[in-house]
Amino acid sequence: MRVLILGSGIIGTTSAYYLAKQGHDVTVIDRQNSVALETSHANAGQLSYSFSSPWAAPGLPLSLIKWMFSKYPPLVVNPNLNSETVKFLYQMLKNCNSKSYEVNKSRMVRISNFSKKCLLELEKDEDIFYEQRKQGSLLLFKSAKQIENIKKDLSLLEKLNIQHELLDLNGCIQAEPGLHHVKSEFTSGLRFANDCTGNCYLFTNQLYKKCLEMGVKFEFNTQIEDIQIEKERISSIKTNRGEFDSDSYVVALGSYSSKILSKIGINIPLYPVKGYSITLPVLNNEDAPQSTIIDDTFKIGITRLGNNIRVAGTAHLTGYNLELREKSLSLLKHGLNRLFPYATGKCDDMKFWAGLRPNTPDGPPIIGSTPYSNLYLNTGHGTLGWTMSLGSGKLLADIISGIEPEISAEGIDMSRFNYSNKTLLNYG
């Protein structure tokens, strides 16, 4: 079957390698010149097995309006509000409950622990180095009433069998040398043993070279105009390049996915949310992280990438505009020095990048078939595209494949929002 792809990310990458395993003639589409150039550039590099949970918790709410009076504040929008903002902060906040916490919050970590095992089959499969790392990560508390917080999680996390270790100050430094000269910013943490580290960028540029020896074909600098239809299939992309036509179409392009599909009546709650990072060269070892570290203050992460530490965060509500955001970059340095004020050199080296996570309303991402009868979606993984990105491009190719999925798919595709598998208008 030939499967044309559009989007050449982590996740759209990832599909092709699993769709050309099964013996399937890929080709993938992209704006850009190579791939991972966009959300997939420069993410926080933390692939958060263990720590895959949606925004909409039942305490955010309330931290909403803390954050209102911060200095520096994690989720940030922009006061300009526009209705698919409102309308997703709505759709958010109605699922900003114990009940529906857990219910996606246990479909993340579905497809998160299937991701696992299959970069760990991958691995075994595959001579692929990505300066990865798997010493686990840390979630840093500074106050009680946090470890009060993150404790009435703990049953859930035993639920799904998470493995997971509250340490003291002590086995915090134990677990990240580089604390001790901090004792007075964190008072205990939350470990996951289970929790790996690596470079998003490198991985899918080394998985690309994969597809390339599997024949999968790569169109560059193709810019999507239109999708065109014919008795309800999709007959060809459109594109400054001409049309390309396929058996069956993914779309994978992230938080542009739904621009594209808006187009043939498709409206999937799909939100870009703005991210920021800053990457920094290592200037003593023992000083800096060794694996992935989060700020539950600051909600911000920070990660060893051979050479370098990547400090990523900042959830801002303000579209598709990627402008750099001063006060984000202030959090980032903030959040760094805070914790590891020696383990970098000069800012002068310091690269600052900002990218849009494609965010559903609920948490999971959205994966599987819609009302075409051969066009797929693989998009909406949010912060943890990274860490979902094997499982995801698995689960789809075998979707596509009429293969039997290793792990269930329900909840996983746009019909948990309630849209009807045949109606082609419009959703939402």
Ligand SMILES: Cc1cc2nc3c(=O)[nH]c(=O)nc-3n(C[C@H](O)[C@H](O)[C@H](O)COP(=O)(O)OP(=O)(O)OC[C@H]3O[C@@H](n4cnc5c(N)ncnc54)[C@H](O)[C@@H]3O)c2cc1C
Given for the second form:
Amino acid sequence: MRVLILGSGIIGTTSAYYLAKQGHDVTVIDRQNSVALETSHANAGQLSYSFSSPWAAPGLPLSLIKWMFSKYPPLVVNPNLNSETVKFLYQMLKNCNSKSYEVNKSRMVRISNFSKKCLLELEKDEDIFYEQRKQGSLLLFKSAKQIENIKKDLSLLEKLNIQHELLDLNGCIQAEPGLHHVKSEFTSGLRFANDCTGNCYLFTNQLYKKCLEMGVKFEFNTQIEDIQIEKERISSIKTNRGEFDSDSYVVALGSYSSKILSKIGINIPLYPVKGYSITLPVLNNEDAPQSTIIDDTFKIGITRLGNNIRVAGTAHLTGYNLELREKSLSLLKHGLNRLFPYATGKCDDMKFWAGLRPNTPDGPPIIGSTPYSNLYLNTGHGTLGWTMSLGSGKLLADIISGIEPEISAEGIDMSRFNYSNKTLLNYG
Ligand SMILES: Cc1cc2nc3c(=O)[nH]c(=O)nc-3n(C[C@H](O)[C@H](O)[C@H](O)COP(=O)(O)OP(=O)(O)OC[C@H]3O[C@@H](n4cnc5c(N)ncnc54)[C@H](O)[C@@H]3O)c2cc1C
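Beyond the form predicted on its own, can we have the form predicted in complex with this ligand?
Below: every chain and molecule of the assembly, starting with the one above.
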């Protein structure tokens, strides 16, 4: 079968890889001149299989109020609120209760666990280098309140069978020796030994090469403008380079998926949550992070990627806007200096970057079929698209190929948003 994938971020590329492995004739189109040049480009590098959690958690409403008065707020809302931002916040807040949190988290954990399994299989099948490290992750706490909050989550971690270990100060230093300089900045941590790290951009490029070897065609510099419909099916994709037709179509356009889908009556709730990262060379290995640390105080991730450190964070609700924000740069530098003050030199070689996380208000991505029989979605991976990418690609490939998936797709497709299929099909 011919399959046309829209988007060559990590999600479009993993989808292409698995579909090609299953024998399909795959083409990928993207407006950039190569793969992973938008949100998949410089993320925090965490493969957070054990720490897959929705933002919509019971403590969020109170935190939002607290952050309004904070010097370095992890979440910033543009004061010129538009209706999309209000709607997203409202839908997210509706999910901030224990029951929804548990349901949403278990769906994310299902896809993350599957992704880890897929990664181990992929590494057996392919020789692939992406600055990977398998040294776990460490969630670091400073205040007693933070530890109290996480304790509420521990029973859920037990229930979901997620391996974790509470560490005292010395335990944290044992896991990340570079922290020994800053003993007053944290008191304890939660370690997830099964988590990994790696460079998502490198990984996507390596998978791209494997795709080319399998005969996948990539059409770059191609701006997707519209989706054409005939008799309740997709007939072609209109681009600045003409029309592309296929038997089946996959939308993997990250934050832009909802823009294109709304043209054919599919209204999925996606919001482009902007985040920032800095990347700097390591100066002193022994003072640098060895794996990945999530600083619970400022909600930033600090990850070792080869000879570099990547620091990422901020959830900035400001629509489709990629401007680099000085205050977020200060937050990231402050976060790094607070925990690893001697790891890097001057910031002359620093790269500052921003990307738009394709967030759903409940947390899990949107993977699977649509009311159009030959159109599929693989999008909405929000904060954890790199982590969930392989499982998402494999799940989608199985659905398209009619193979029984290894995990249930329950609660992961668009039907959970209760939009009426009948209304949608009237667009056809
Ligand atoms: C600061 C930050 C830190 C993060 N840290 C992590 C982390 O540590 N771990 C983790 O798992 N996840 C992390 N994420 C999330 C992760 O990066 C995303 O979930 C993931 O990259 C989304 O991948 P995607 O393929 O869906 O989107 P993208 O990578 O954005 O790909 C979409 C593609 O569609 C193309 N496109 C869009 N519109 C059009 C159009 N009209 N025509 C043609 N092409 C188009 C784009 O060019 C792009 O290549 C982070 C994100 C940010 C911003």
